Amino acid sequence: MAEEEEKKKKICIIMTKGTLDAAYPPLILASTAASMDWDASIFFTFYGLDVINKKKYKNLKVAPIANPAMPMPVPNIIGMLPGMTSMATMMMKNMMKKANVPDIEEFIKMCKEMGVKLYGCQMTLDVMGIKEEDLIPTEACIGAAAFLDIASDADVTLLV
């Protein structure tokens, strides 16, 4: 009898967010999962298509306002002063680069390089009325119910 080979484990996340601070935890996610020889696929749907948008991947910003998170010694309503958006957006970047963690742009990058398969979400592409060719070249752009094919045997589901 042939040996059974060892099915290669596989995780899907799905991006809905195009803000900095939200951009990093999938790309962080997929590239782990890849170096660990899993398969990894992200679908960016809504506002995570941003991260894999040509036009606006390199501009992500960080919304102070309503951020409890935010690592500012400050009360949060100062969040919505002007200014306050660039300054978030600043100490993020700074502080990603201190940590020697890559920019967007390089995570993509590497996430590709990797074999990490990145979807665009049709409907959104239709709905937002962005073009295909605005994207980050990606595996494809699928609906929902492609990528729930491809999600349904996943070890690891993610919504970000």
The other form holds:
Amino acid sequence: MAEEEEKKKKICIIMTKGTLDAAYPPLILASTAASMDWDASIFFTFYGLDVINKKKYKNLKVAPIANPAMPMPVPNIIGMLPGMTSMATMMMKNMMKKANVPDIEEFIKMCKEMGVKLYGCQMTLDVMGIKEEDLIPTEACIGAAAFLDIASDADVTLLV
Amino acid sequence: MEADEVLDTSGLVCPMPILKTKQSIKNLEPGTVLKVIATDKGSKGDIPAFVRQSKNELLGMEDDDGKYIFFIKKK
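Switch from the form predicted on its own to the form predicted in complex with its partner chain and print that structure.
Everything in the complex follows now, all chains and molecules, and the chain you saw is the first one.
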């Protein structure tokens, strides 16, 4: 049928950050896109690779330093004290839990179930000495040109 | 309006009402009407967008004192 042959809409997201607060938007957008039958991909690069690093993704943190947007803003001089990062992270986790928002682990699981394609950045793996088996299984670990090739006919591209 | 199935997403925030709607609709026969109840304010715009993008049909929408009710027909 002609309707089925119609090209799916496509979203490609580049994830460059490894903090808890930054991890949510790409996972939310990609899973939502997949739910609308879009072709959705996320390319994890630089610190963004932590979001699919099995050793790290359950322990992503919120940075209290240079972060004036927290519900209870913390002056940088206080934010640098030991324990403040854990505190800021706990605050965010509690806030999300109260609002019934799934945690990162669950979100990644949902993304995979819905067919979101995860790509790792090969260059980041090499530079940071991370092994491919340290990652949640991806479609592939690829370089810049290969990702641009995937993204070249995307309808939406985002850098997070 | 009559519905064949009901999904209550009360208390859930974006994007969960959409993801739950997708999960429910996936298993329905074409032509089935799904009633979705949501309390997320964003769902007022999100559900119609989801329905449009996923090529289903929005039969109706009600705003019942903070509860948004949608009737979606699966294509």
